[in-house]
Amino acid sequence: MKIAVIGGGINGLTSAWQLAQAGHQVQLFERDELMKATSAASSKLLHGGLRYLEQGEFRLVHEALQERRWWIKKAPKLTRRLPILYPIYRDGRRPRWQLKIGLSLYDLLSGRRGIGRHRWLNAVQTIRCSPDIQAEGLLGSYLFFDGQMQDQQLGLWVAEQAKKLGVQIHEHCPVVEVDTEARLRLGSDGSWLHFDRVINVAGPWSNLLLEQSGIVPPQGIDLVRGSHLLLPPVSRYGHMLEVPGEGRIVFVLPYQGQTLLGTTEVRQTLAEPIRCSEKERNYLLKVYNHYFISQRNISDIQREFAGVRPLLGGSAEATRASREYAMNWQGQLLTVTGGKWTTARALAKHVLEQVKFSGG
């Protein structure tokens, strides 16, 4: 079959490679550069997502988990086993059992071949993993192993990939509109396409372009943004922290010589600029000063970026809104909604079943 994808972030890149394995004719089209958006612009994990086991999201942790062994299996040069330290203190919000409940689940879900096991650390040993870390109250922490990735390069990585298959890929090339007979038609020149399959793997944009083209998006979204922030180095541990006073956590993580910290959950609209606010930059540095001996400020970040990421719509707090994805075919158009960073390359086999099942 012929087969069009809308999008060149890791979804689209993703399924355009699964369709081509299965032997689809598949051109890919990216309204700018590959890899250039949301996806480029992640917290830099392969991981599960242990925080989802909180809402009861049993099954996207396990895809997750299974999804993040693959990617450091095959990419080594673009992934990483990451070892993370979850402290807790005396005023912490959720206490040891608890969290001993949630590792020992999220252990189980990762099967025999996971990427280690975790293992409670006493205060002594904690500082000394972490000798920045803010000494009073500290009860200890719980070690635990998760992946991270060079996200924009493993996205290109995919890319190469699947243009091995034969996969076009055309970037600086937008959709303006399509139709659910498999069409589509390109900004460029203003020309009709013609497939058997359109595939919107458009992220953020996927409901604006169906919106533009007089069809009333199937699934509603959540555009969340999430920003981040590179500070001076703190330790070869990554850190996994609640933030005081709320539910939320963020992490502070090695990163290529540097401190990532992140992320925020900020809903977004895309005719606003996706960039840090000076509120979220103020926020991010609060949660960070809380928790470390060395202060920092502004004058410390090293740079910044920010994201948008499309989430299942529903939720009326953006923290707990779904990482899971949704697919929706109207006639010969499926749109793609949802989905978070590790579970790509599943998100795109459901995309090549959905194929199969609708004739393909």
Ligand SMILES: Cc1cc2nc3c(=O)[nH]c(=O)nc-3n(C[C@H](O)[C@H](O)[C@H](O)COP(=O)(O)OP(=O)(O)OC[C@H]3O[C@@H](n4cnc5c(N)ncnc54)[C@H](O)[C@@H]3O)c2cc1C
Second form
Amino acid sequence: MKIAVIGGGINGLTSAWQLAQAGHQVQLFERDELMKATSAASSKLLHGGLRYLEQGEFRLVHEALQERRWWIKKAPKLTRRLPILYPIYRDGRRPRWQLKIGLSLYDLLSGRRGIGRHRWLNAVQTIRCSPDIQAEGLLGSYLFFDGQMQDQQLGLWVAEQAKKLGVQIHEHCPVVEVDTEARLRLGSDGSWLHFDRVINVAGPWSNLLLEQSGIVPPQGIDLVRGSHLLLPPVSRYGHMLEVPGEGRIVFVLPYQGQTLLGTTEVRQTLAEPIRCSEKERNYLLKVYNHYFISQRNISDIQREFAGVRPLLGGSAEATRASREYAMNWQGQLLTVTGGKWTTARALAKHVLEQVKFSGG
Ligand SMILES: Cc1cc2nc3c(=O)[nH]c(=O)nc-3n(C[C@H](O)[C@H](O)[C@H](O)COP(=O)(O)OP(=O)(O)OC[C@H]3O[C@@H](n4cnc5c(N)ncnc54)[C@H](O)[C@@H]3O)c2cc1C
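Form predicted on its own already given; the form predicted together with this ligand follows:
Now the full complex is given, and it begins with the chain already shown.
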């Protein structure tokens, strides 16, 4: 079948790759450059998402843990296994036993594809791993493992694999209109191109494209911005930290010789610029300074970036919004919504199944 994929983020690229592997003729249209939007603004974690266990998202966590291992195995130069500390303080929100249950489940859901089991470190051992961490009230930490990736480069690696299988990639090619008969119109020349199926994987912009085309979006999207700051290095270990007084988690991770601090959850519209606000900057620095002895301020920020999560709509609280994905056909047009970086290949396999069931 002749299939068009709209969007050159990780979900569009893995979809194009999977479809080409199954023998379809695939063309991918990206309005800017590949891997320059949400997929390059992630926390760089290939992870199951320990915190989603609290929300009962067992299917998603299980799938993501299997995929984590796959990425690390397939692209060892662009990924690595990262040790992460979850410190527990006397006045912490989550007791040690709760973490123990969560991490045991995390290991269990990884099954034979685990990348290392968690263990308890006492306060002295924790400080040895992370010498700048606040010692007052520290009971110890759980050490566990997740994957870390160079998100942009890993996505470009996927693009190379897709190209080798014949996928034609068109950059700087915005799609301005689609219809339910698998046709699309490009901004550059205005004529309609005909396909057998069109897959709309435009991330945060997927509903905008439908609305622009006079099609009612079948699935609501919650747009939630997340920002990151890059600070001077602090430890070789990652840290998963409870935001004081909130249920949220913030990561402090070693990344390319610096420290990656993030992230935030702020609702926004596509009309607003996608960038880190002063409020987010101050919020992130406040969390960092709560946990580390060497205090950081605005002048320590070496770089910052932001992206918008295209989350399945309908959740009152951004923190609790599902990271699952959904697929909806309207005629020969399939719109894909949601998902995580880690699960992009699994999402793409579902896209392929959907195409098969639709008669392809
Ligand atoms: C702050 C933050 C941190 C995150 N951290 C992690 C993490 O650590 N681990 C993890 O697994 N996941 C993480 N995620 C989730 C993950 O990054 C996203 O789920 C994923 O990148 C979404 O990819 P996508 O391809 O759907 O969207 P995008 O990467 O946004 O790609 C969509 C593409 O479509 C293009 N496009 C839009 N409209 C058109 C059009 N009309 N014509 C042609 N092209 C168009 C855009 O230019 C863009 O390139 C994070 C997300 C955020 C925001």
